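So this first bit is one chain, no partners, the form predicted on its own, shown in C-alpha cells.
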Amino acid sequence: MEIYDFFEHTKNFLFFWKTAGMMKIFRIFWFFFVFEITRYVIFDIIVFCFYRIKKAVLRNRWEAARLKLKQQNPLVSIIAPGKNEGKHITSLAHSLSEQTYKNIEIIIIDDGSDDDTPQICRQLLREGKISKYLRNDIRGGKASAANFGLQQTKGRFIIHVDVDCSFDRDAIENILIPFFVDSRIGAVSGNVKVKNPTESVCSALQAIEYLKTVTIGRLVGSTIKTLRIISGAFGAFRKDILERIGGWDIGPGLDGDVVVKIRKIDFAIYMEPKAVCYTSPPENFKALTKQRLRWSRSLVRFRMRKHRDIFFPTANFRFSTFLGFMENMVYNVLLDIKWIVYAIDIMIHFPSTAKYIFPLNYLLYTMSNVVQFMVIISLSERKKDELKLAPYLLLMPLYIAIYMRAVRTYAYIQEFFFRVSYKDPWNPRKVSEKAEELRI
C-alpha cells in the first residue's frame, strides 16, 4: 500500500507540473532562476571555463614564474598565531617540513596559552623543527599575535596559517608562484579544504560548502578581480605590502579586513587553487553556529561600517572592490531577507499547491548543487576522495538555504542593532572595548 501511495503521489506531482506551464513555473521559482542558478551555476561555469583557457594560454608564463621563484629562492616567513593549540603544533611543523619549497622560517606565536603549548614549542625549537617561538604572556587576540610575529620575520613573503592546518607538499611553492607572474599581486589565497570530511554529517556538509565557496567561489572572484577575502588558514602576502598597511587590525573579520586594505592601495588579490591547505572545522552544529555567527557579524562590522567608503567615489574607491562588496551585500544580506519575502509570497499566493512547490524547489536546488559539484571535481586533485561526499548533496539545500540563512540573518540582526561583535569572547575584552571606542 505504501509503495502504491508513493507512485500515486509521484504521478500527481508530475501531472501538476506538466500542466502548470512555463510561465507559472517561472512565477513560482523566479528566485531560483533569477538569482541562484544564474549566479552560482551559469556565471560560475562561464568564468571557470575562461580561467582554464587563460591558464592554458599563459602556461609558459607560469612555468617561467616557477623557474624564477626557484632561482631567486627568497626566504619565506610562515607565521602561525594561536591560543591553546598544543595538540596541533607538532603536526603543523611536520607538514611544513615536508614542503617542496625549503627556504622557510616557521614562527609560532603563542597568544597566552595555558595548555602545553610552551613545552611543545620549546622542544620543537631544540629539534630545529621550528625557527622561532614567541609568546604573549597576556592574551592580546589573533591580530595582536599575528602582528607580533610579523615584526620578527625576515622573509620577503609572509604566509599566515592556522595552527590546526596541514598542507599538500607543494602548497607553499604553489602559493608563491603568482607573485612572480604579476608584480601587482599583493596577496595570494590558498585553496582551503576540510581535513576531516567523514568525521560527522556536519563536517561533510562543510566540506562541500568549502569546495563551493572557496575552491570555486574564490577562484571565480579572483578571475574577475573581485576576490574579497583570504582565509587566515592559508594566505600569502608580500611583506612590504603588509608593512605598508600596518598589518592586521582587530578582528573578528581580520581575514577580509586585511584584503580590503590591500585592495585600497591598488594591489591585486589572487587565489591559487593548486595551493591546497586542510583545516579542521567544527564537528557539530553547536560549534559551527557559534563560528558562523561570528563570521556573519564581521561582515556587517567591517564591510558596512569600517570600509563603507568603498561604496562611494572617494580616494579609496575601486570599481572591482565596489563590485565585489556589492555582490557580497546583495547575496549574503539583502537576499537573506528577500528569501523570507519569497517564502511568504508562496504561502500567500500558492497555499494549496505548496505540497508540489517545495519538493520541486528542493529538487531544483539539489540539481544545482550536483552541477556545481561536478565542476569542482573536474578541478580537484583528489577526485576519488571528494566524490565520496556526493551522497551529502541531498542535504545541502537544508544546510545552505535554511540553516545557513537562518544563522546569517540572526547574526545581522545582532550586529546591526546591538553591535554584538564587540562582546564576542573571540577577542579579549580590553581589546574589544578599545576597538569600540575607536569605532573599528
Given for the second form:
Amino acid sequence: MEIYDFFEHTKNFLFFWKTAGMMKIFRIFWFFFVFEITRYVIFDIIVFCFYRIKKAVLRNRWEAARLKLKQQNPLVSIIAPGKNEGKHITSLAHSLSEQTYKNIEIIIIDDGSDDDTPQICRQLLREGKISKYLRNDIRGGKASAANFGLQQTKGRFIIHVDVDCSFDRDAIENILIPFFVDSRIGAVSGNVKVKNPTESVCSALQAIEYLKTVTIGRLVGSTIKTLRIISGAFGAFRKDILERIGGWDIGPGLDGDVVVKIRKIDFAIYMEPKAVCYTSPPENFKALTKQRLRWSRSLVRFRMRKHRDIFFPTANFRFSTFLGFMENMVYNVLLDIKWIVYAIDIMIHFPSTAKYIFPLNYLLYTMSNVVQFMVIISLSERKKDELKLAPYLLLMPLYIAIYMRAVRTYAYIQEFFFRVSYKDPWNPRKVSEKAEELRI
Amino acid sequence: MEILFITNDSSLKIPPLEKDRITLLPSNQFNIKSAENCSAIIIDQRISETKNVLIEIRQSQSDIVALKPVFIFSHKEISDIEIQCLADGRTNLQELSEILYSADRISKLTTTLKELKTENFQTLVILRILRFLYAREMQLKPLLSPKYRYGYVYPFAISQFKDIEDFRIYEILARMEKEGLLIGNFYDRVHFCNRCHSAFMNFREICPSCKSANLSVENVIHHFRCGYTAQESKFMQGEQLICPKCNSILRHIGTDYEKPSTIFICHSCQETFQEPLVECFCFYCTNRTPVEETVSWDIKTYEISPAGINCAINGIIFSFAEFLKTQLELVEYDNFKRIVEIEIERKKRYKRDSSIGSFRVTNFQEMYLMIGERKNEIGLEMARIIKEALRTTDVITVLNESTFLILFLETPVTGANTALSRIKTNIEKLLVNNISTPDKKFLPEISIAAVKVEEFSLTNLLPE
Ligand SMILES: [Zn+2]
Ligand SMILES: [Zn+2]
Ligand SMILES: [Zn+2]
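Requested next: the structure of the form predicted together with its partner chain (the form predicted on its own having been shown above).
Below, the chain from earlier opens the complete complex, with every other chain and molecule after it.
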C-alpha cells in the first residue's frame, strides 16, 4: 500500500513538472539558478580549474619554495591557547611530534583551566613533547592567551592551532611553503576537516559542511583573493606581520578579525588545501547550535561595527577586500532574509503546488551538492574515506538551508538588535564590558 | 667507684669525695689497659690527645671498655662535634658529683652484658648502638651541627666508624628499625646530595634552557581593551604603564588591566618561562642536580625496643619473624593479600569454604626480654608446632614480630579455630616451660581469631 502510494506520488510529481515546463521551473526556482548554481557550482568549478591549472603551471616554483624552506629551516613557533582542554593536549602534542618539519617549538597557553591541564602539560614538558607551558591563573580570553603566547615565541613563523586538533604528518611543512612562494603572503590558512566524521549524523553533516566551506570555499576565496578567515584551528602567520598588527584583538571572531587587519596592511592571505588538520567538532546539535550562534554573531560585530571602514573608500580601501566582505554579507545576511521572503512568495503565489515545489527544490539542492562533492573528492587526499560521507549528502539541504539558516538568522537578530555577543561567557566579563564600552 | 682522670694539670685540687676515688693520670701514661679497671673516665679537654683517647676507648675490642662512661673536663661547652658525640657529657670540679650517679648506673648496666665476638662490622655497630642505648637508658637523638657533613649526627652511634662522616650509619639505623631492634620517631626530613650525601646544599631556581640562576620574575599584564598580554616591563614607560599595542594608558587595575600570572626571565639567554627548574648545588662536592634527584631522608629519634634490649643483653641479633620466615616458608604480606583476593574470587565460583585466622602473642615484648640464649631452639619448636597444625596448602604470612596470619584453604571457620587452638595450647606450653626462669614465670598471652575468607580485614582479625 505504502509503496503504491510512493509510486503514485512520484508519478504525480513528475507529471506536474513535465506539464509545467522549463520556464515555470525557472520562474519558481529563479533564485536557485541565479544564485546557488552560479555561485556554488559553476563559479567554484571554474575557479577550482583555474587553481589546478595555476598550480600545475607554477609547479617548479612550488618545488623551489619547498627546497628553500628546507634549506633555511626557520624556527616555527606553534601556539595553542585553550581552557580546560586537558583531554586533547596529549594527542595534539603527539601529532605535532610526528611532523616532517622538525624545527618547531610548541607552546601551550593555559587560560585559567581548572581541569587536569597543568598536570598533563607539566608531564609533557618533562618528556620534552612540548617546549613551553604558560599559564594564566585568571582567564583572560582567547585573544589574551594567544597574545601572551605570541610574546614568548622565538620563531620566524607563528602557527596558531586549537588544542582539540591533530595534524597530518606533512601539515606544518605544507602550510609553510606558500610563504616561500610569494613574499606578499602574510598568513596561510590550513585545511580544517572533521575528526571521525562518520561517528554520528551530526559529525558527518559538519564534515561535509567543512569540506564545502573550508576545503572548497576557502580555496576558492584564496584563489580569487577574497579569503576572509583563517581558522583558529590551523593558521600560519609571519611573526613580523603579527607583531605589526599587534596580535589578536578580543574575540569572538578574532580569526576573521586578524585577516582583515593583515589585509589592511596590504598582505595576502592564502589557503593551502594540503595542510590538513583535524578538529573535534561539537558532538551534538545543541553544542553545535551554541557554537554557530557565537560565530554568526561575530560576523555582525566585526564586519558591521569594528571594520565598517572597509565599506567606505578610505586610504586603506582595497577592492578585493571590499568584494570579499560584500560577498560574505550578501550570501550570509541578505540571502537569509531572502529565503523567508521566498517561502512566503511560494505560499502566496503557488499555494496549491507547494507540495510539488519543495521536493523539487530539495532535489535541485541535493544535485548541486553532489556536483560540488565530486569536485571536493577529486581534490581529496583521502578519497575513499571521504566518499563514505556521500549518503549524508541527502540530508545536507535540511542541514544547510533550514538548520544553519535558522541559527544564523536568529544570531544576526540577537546581535544586531540586542548585542548578545558582549554577554557571551566565551569572553571574561571584564573584557566584554570593555569591548562594549568601546563599541568594538 | 674508681675514676680515672686523664690530665696533665697537676695543680688541680680535687675536692674530697665520699665513697669514690679519683686517680689522676698524665696523658702520656694512658693506655687502654688502664681504662679497663676503672668505672668511669674523665678526660681533661686541655690535653692534646683528648679526641684520640676518646676514639681509642670507644673503638676498643672490649665492650667493657668501649661502653665506659667518659666525661670531658672543661669549663666551657664542648664545641668539637666529634668529642660531643663520643663522650657522655661535660664536667668540672664544681659539678663533679653530678656525673657520679649516672656513671655508676652506666657501669652497673654494662657489667651485666655478655662479652661478644663478631667479625662482621655491621653486626658490631648494631650491637654497640644497642648496648650504648641500653646502658645509658637513653633515646638516640640526632644532634644538629653545621660542621657535620650530614647536618644531623647521632652521638655514640657513629663511634665505631673510622670516619665520623660515614653515611652508613643512617642506613644501619634504618635497618635496625626495620628489624624491630629500634623504635623510630620522625624528627626531621633532610635532603642529601645524591653524589656525596652532604646536607649542605644551595637550592635555587634556574633557567630550564641554559641552567643559569640569573633570573628575575615579572608580573604579566593583560590589557582588556586590546587583549595584549605581556610582561610588565613591556608596558613600563617611566612611572606609567602604557600599552605598546594600542598606546593607551593603563590607569586602573581591574577595569583597564589585570595581572593574571607571573613570568620568569633569564638574563643569560633571554628565555621566558613560568616554571623554573629547582636545582641543588652541593657545597661539598659542587654537584649540581635537580631537586627531585636529591636523596630525601627521614631523620628519626630512636629508642631501643624490647627485642633490641634482649639483643643488647645477650649479644645476638634475633628476630622471631625472621627466624620463622626461614623455617615456615612464609609469604610476604602483599603477596598474601593477593592470594586472599584470588581465593575470594574462586570461592564465588566454586563455593569453597576457606577461612583466615590470626595468631598473636600480645606480650611478645616481655617474651623477648626473657627468652635469652635458647631462642633458636624455641624458634625451631614453634615452627614445628605451627607446621604440624597446618596443611601444606595453607598460606602463612607474618604481619609484625608478634602476629601471624594464616589462610586455611578449603577449611571452614570451625576447622580454622580448631587448628589455631591447637597451636595456641602447644605454644603456650612451650613458652611457659622454656622461657620462665626460677625467679620469674613467663605467662604468654596469645590471642587467636578466625573469619571467613571474604570477611578478611585486619580489624576483623585483630580487634584491639
Ligand atoms: Zn637561560
Ligand atoms: Zn592595549
Ligand atoms: Zn655533594
